[in-house]
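One chain comes next, on its own, written as structure tokens: the form predicted alone.
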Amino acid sequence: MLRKMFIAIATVASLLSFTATAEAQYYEDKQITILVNYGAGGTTDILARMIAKHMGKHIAGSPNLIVKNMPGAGGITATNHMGSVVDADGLTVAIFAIPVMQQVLSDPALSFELSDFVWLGGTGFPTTCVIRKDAGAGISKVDDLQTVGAFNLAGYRNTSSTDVRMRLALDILGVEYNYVPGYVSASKVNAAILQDEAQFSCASILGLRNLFGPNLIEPGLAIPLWYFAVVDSDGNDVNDGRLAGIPTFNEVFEKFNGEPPSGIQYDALTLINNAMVSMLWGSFVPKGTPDEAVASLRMAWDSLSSDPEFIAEYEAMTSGPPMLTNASKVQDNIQKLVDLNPELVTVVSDLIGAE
């Protein structure tokens, strides 16, 4: 009996050793191109370069990593490139701002479904919404939102996941607003609110920390209203310690209505938000990439969560630890976006068409 057990243990150890050796040999003396689907200098590019810098340390075989930008069509150009041009050899790895809304809406410009790729992992941030205190009839606390009257919402574009989420939230609350899209970055949104062109918008933790916080909230011009937390399978918010003191959207709704939110609009909001918070950015390779390459890249992605140098650099940028999602969870979220309830698609399509 003991002899059989020792043989089994030795066999497993041998297989693990063989796998590790195969992974190391696969990338030894090779170069990996990290493809980014937005231009240099933006949030996606900064984050992708930081991930690439540290992820490279954990890839067996110590390959050289270089970063290449391919902006265009809201991230679709590079996504299509990964599906139709890039060889499935593990030598080109996408770290993208994922075109979630294009998948939800079955945008014909997106030539591939997101489930057509092999996913390595994801990361994201909660989104926080702020409003000028002098918006409408005036607002000094979130309760005043019920009587503030109409205000201008500064949006990015009608198919932006941020725009869809904040419009759905205001519609669910029954708040009157004017949707003003066309602001191409968080810095442009910040400027619009500063100049009182618009009074309300939302941004990631990066936007809150670097723009909305120092320019709008700290000087007393605006207040934070809520943030969109991940909602777990039991319908509970997964609170973010970096946003302590700011209520979640669900908490605001329940405060106003005496019960948790529900309904098809809320289901659409939750689905899109959960996907964006856990994988606003994601990493993948083409389908058909060799197993040893995928295993090595996934292990490297997962290793970031315990890499003290990566964590320190990430915390310096975001004031909190990284929210890293493993490959299995990302692929599960991607599949949910592909297998959508048609009613949810209709809700989002009608919202976008109502611009």
The other form holds:
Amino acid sequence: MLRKMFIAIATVASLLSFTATAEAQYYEDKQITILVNYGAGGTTDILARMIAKHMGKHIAGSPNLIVKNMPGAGGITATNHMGSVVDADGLTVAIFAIPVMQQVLSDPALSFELSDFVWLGGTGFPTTCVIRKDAGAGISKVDDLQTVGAFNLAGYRNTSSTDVRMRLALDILGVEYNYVPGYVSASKVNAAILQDEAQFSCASILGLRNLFGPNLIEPGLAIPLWYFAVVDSDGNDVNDGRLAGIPTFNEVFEKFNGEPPSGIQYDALTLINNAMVSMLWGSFVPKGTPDEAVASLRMAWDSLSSDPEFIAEYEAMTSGPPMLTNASKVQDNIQKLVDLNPELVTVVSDLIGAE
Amino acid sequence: MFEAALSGLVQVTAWPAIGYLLFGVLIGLLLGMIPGLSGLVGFSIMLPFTFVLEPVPALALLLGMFAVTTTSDTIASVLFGIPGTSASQATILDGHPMAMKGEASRAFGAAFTVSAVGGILGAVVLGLSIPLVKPLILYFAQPEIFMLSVFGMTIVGTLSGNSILLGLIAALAGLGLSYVGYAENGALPRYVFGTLYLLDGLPLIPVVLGLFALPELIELAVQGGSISTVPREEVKGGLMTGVRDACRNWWLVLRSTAIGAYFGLMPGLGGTIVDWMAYGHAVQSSKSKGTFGKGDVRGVIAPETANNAMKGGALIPTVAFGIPGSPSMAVLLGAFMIQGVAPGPEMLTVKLDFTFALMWTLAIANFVGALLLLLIAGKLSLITFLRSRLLVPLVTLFIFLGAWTSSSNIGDWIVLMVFGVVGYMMKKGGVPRPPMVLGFVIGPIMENALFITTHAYEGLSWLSRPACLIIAVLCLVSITVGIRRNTQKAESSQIAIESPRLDPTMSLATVGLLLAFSIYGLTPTYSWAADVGRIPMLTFVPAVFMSLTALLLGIWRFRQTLTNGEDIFPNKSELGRVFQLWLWLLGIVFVTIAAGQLFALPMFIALYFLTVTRYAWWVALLSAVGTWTFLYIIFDRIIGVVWYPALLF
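Would you generate the structure of this protein in the form predicted in complex with the partner chain, following the form predicted alone above?
First the chain shown before, then all remaining chains and molecules of the complex.
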């Protein structure tokens, strides 16, 4: 028995060491190009460079990593490039802001389905909504939203996932608002609310911490209303410790209506939000990339969540630890975006078409 | 406030912050010198190194680099007529003609001096006016930004040279070009010909390089000689003459500083057009305009002062409210995030010393950067006396690289080539190019601001906002001044933004092209939703009428020229040589598609040296190897440019 166990352990160990050796050999003396689908200097670029800086040491064979930017068409140019030009050799790895809405809307410019790629992992931020206290009839707590009256909602563009989520949320709650898109960044939205040109908007935790917090909330000009939490398969919110004290959207809805939200609009909101929080940014390689390369890259992605240096740098930026999603969860989310209920697509398309 | 200012100075001058600052200055100077590279590229390269630094040294490094890219970008603008960065577009109007007169050194002397003065004064002026900043910024919402962009367009009259009608047509065409791309406001692609590349709109740098740099390259290649048409021994004004020019024009420097600093302060507008505004102001406020566009040092002083002063202006709303005053400052916001520095009102109160540290960084970087460039300016200006056959391949290399770094797409080169043809035609046909660039830059800001305004405010209520009314009055004043000055018949009131020797055939062809473009632009607007089609329609309707008028006037002038027995096509003789150069450039594009840039560009250099310059084969070979090494080390390894995916390898 002991002998059999020894043989089994030895076999497994040798297999593992063979795999590890194969992975180590694969990237030894090689260079990986990290492709970013937005221009230099933006949040996507900063995050990709931060990940690239630390990921290399976790890849067996310690390859050299360099970062290249390929901006264009809301990230689609580089996505198509990954599908049609890049060799499936594991030497070009995408760290992209995932074109989630283009996938949901089946944008013809996107030549590939997101499920056509091999995913390595993802990461994202929750989105928080704020409102000026002097909006409409005035608001000092979230309950006042039911009586506040119309206000201007500062949006980015009608196809933005943030715009879609905040409009769906307000529609689900039955709150009256005037949609004003066109603000090209969170800082422009911040300016619009400061100037009282708009009174309501939402931003990622980065925007909340760096813009809305110090400029709107701390000076007492605005209050946070809710954040969009990830909803698990049982329909429960997965609370985010970084946003303690701020209710989730579902909690606000329940408070107003005495029951949890449901319906096709809510399904659309949940699907898009789950995707954006767990994989606003994702990493992938082309299909056909050798297994040992994929295994090595996935292992490196997962190792980042326990890398103290990476965590320290990430925390300095976001005031919280990184929320890294592993490959299988990302792949699941991607598949959900591909296999969409047509009724849900209609809801989103109608919302985008209507202003 | 004085204590905070002193504390900020101590933080910046303490080790290691000062070391990082000086290192940032060196990198910034290099980036500004190479067309197409800018602070954004530098930011990407430097960023990973700043993750582990303390806030003051990290931001000293990044801001030190940012501060001086608009100082060293003057070099390419003056020497080759290539805007080193998008902030030095207006500098080429007089900077390059100065180089052609053998006065590159003088231009550098003036430009570097006023860059330092503008950068330092801009920071000081804003430091002193911090208490006024908050109400000013908070009051300038989208209606005011729209009105300011309209005000920006009113300097078209000043930039239109001898024909205000042609200037207006060019400006409207520039606005029209800015509508190319995905209309975010209506989720509709406009004028994209079904291509993915155009969804983001036409890229600024290839358009500007095409309009200005390629025609200069053609001139250099076709006419031979050197950039300077005056022999070296006959050149009178040198570096110190430029420095003295800067001192003599102190009042213009002060006004340009104010334009730079306060326009930079206005979120969303300042950074992009400040050099044009300052140039326009220099022309408008001058009694003798006859030398502008021909190499007037004031045409260098005004934009170079303003584009450095602007950086201090743009810094304040960025740190105080998280509202970036320019694209570079939007990037700097990212650096703040990494450093855990949250921009907010506290930056003007309890963290004022940190804000001052940033402003000191700007001031010191501007001073050191200008000093270093003054030391090498004399040597740099010698390039203008080199033979054109030596310079043409090198300038071509930089123009193509500058365009490529825009979005690393072959579309960048196609845009460059197309606008090269347009720029050449406009230059020879006497249609002013600066208004086109102005329209192109202001267009998106204007359209977006108007879109938000009409959605966020009821009816036309926004027009009664006091600041809007004040800017409207300023617009009227600017238009009146522009028209009055342009209608003065005296030669001294004319500016020579474009070639004085007008080619009637080329002029007619250019106006015809602009008319065709306007009709093409107008056609689909009737079927678009109001939000998407309104502004293009308002642009193209007058453009069609004006182009038609200009065409009829052109035909009348053409016939008159014919009747007088004058040459109707004076540039005909050079077209063969122009076409020859064009084939070289097309060759670069085709070889790139087949074999990639790392092969095509060195091969072009080698073949040009071998067949046109007639250097020995080993010189050509060495040049090709040198070019390859430069491309590989700087652009491939350090900057990480994505090359064209060649068909062969």
